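Starting off, we have a lone chain in the form predicted alone, written out as structure tokens.
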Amino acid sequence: MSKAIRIHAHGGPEVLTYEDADPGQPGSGQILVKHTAIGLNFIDVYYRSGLYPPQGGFPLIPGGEAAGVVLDVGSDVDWLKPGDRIAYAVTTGAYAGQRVIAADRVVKVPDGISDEQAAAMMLKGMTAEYLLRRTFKVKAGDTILFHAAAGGVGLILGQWAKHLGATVIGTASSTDKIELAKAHGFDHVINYREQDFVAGVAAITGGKKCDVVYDSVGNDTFPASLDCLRTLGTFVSFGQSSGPIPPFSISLLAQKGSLFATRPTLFVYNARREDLEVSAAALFDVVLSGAVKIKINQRYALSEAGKAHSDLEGRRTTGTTILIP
């Protein structure tokens, strides 16, 4: 019998319960995986709190990112075998010692990348990939603003954007987080607790502002993020850690300079198998090249998922956190 974290009702970290959970056997097109490391992401909080509705109802096993070893394969799966190392980023179900998952949602982990690294970077790293390479194609000479620079996505995206030749501006809440972000590709980091970030961006850019703003904070940074964009700039809202952006008139984008705005998600961008494979390959390549380094800053036992969530929401974590089954 495997163990898993389940939630039976929405609520705070206390609703995460560590229970026996039978993963079942793989059916057609599925595999049975033994997890070796599980990623922690803010989207897990959304599912726990009820901001995102549970898929399939309760009880719900949260978690969307993990790495492990294939234990068994179902029929129609001929490209994986027991013993293969795999990783994935989905929506829920990862907070478990073992799980059954659709084979077309996982990718093989190449030599040179550890299970812990893979679990720490699949969701966050492929998010950085689609943001930088597909939502807004960052190129040398672009200036970007990324909120929550010391978070898991931020530390990957900062390195990757710098590798692409961009000027990378971030925001963070403390001296320690600022230094961490600067060590991961950010050219400038604004302490938003001490300085208005709109004024900070204007000063850094000499009033030219940014080509794109990547915002996973939401309510607290809107609409100020729009004021950091130059004419025809792009606002990318890909999360809402401080709460959702309130409804606004689309004419606001015209008033701010004929701006573009989008609300992308990883799961739409990588819904097709071919897109998933390209995204994962690009991530693996940039990590194996050394241009992007994956550092794990916190580790918790899977049974301590409640404490991990509490620390994440309390902004007591930096960068990447993993759970160990």
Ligand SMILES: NC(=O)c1ccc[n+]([C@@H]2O[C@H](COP(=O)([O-])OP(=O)(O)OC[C@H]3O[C@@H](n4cnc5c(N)ncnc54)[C@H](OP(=O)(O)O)[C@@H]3O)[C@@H](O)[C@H]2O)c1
Contents of the next structure:
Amino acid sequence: MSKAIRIHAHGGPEVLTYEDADPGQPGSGQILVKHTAIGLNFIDVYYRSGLYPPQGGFPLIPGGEAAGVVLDVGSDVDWLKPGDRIAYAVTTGAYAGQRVIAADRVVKVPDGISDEQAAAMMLKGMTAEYLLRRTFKVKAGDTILFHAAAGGVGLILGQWAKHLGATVIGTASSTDKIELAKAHGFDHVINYREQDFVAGVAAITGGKKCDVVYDSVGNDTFPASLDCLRTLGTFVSFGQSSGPIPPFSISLLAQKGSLFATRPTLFVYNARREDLEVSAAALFDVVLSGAVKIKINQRYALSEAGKAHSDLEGRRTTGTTILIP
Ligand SMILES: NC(=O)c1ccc[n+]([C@@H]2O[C@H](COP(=O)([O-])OP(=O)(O)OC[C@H]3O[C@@H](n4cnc5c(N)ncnc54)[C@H](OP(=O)(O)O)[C@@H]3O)[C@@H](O)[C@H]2O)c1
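Would you generate the structure of this protein in the form predicted together with the ligand, following the form predicted alone above?
Starting with the chain above, the whole complex follows.
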């Protein structure tokens, strides 16, 4: 019998309960994995609170990111064997000591990347990959704005965007977070609790504004984020840590400068196995080359997942966080 965090109804961090949970046996196309480290993500909060509906109903095991070792493989899985180190990014099911997962959703972890780093970076790092390389192809000379710069996705994306040659502008809510973001690729960081970030971006860019805005804060930064874009710029709404963006008229995009707007998700961008492999390989490359450093800023026991959620929602975490089963 393994242990897992399960939720039986939506609610606050208190609904995360640490229970016995049988992982089951791997069927066709599946593997049984023993987790060594599990990543914490804001999407876990959405599944817990009910903003995102549980796909398989209750009880739900949250968690989208982990690393571990293969314990057993289904009869038709020939490219993995017990003992292999793997990692993955999916929607749910990771807050467990062991789990069964589809083999085509995992990748092998290369030497030079620890289990803890892999657990901390697969979901956040492959998100940075598709945002920078596919949603909008960031190139040298581009100017980008990324909100919540000192967060999990933020510290990875900042380093990667700098590596691509962009001018990287961020926002964060405290002096400590601003310093941290500046140490992770951000050229300029605006304290959006104290300063109007639209005016800040205008001043930094000399009125030229940004080619792309990546906004995962949602309600609190919309529609001001649109005012940080040049004409024909791209608005990427990829999360809602402060609450969802309210419905708006598409003609707003015309008024703000014939903007493009998209609401992407990692799970669509990496749905095909070939895209997942390219995405993971690109992430492993920038980490192994040293262009992107993965530091783990918070560690909790898996049984303390409720405390980890409180800290994430309370804006008390920076960078990546892992849960240890
Ligand atoms: N669409 C996708 O494919 C995808 C994939 C991964 C992640 N995401 C999204 O990316 C965002 C970042 O995820 P993450 O796991 O790395 O989280 P995170 O950035 O480590 O944490 C969220 C940050 O958002 C900021 N924030 C602003 N208003 C907030 C509020 N009212 N409550 C809580 N936080 C607030 C905080 O930074 P400050 O204190 O500096 O404001 C906080 O640290 C989330 O919105 C997540 O849903 C989307």
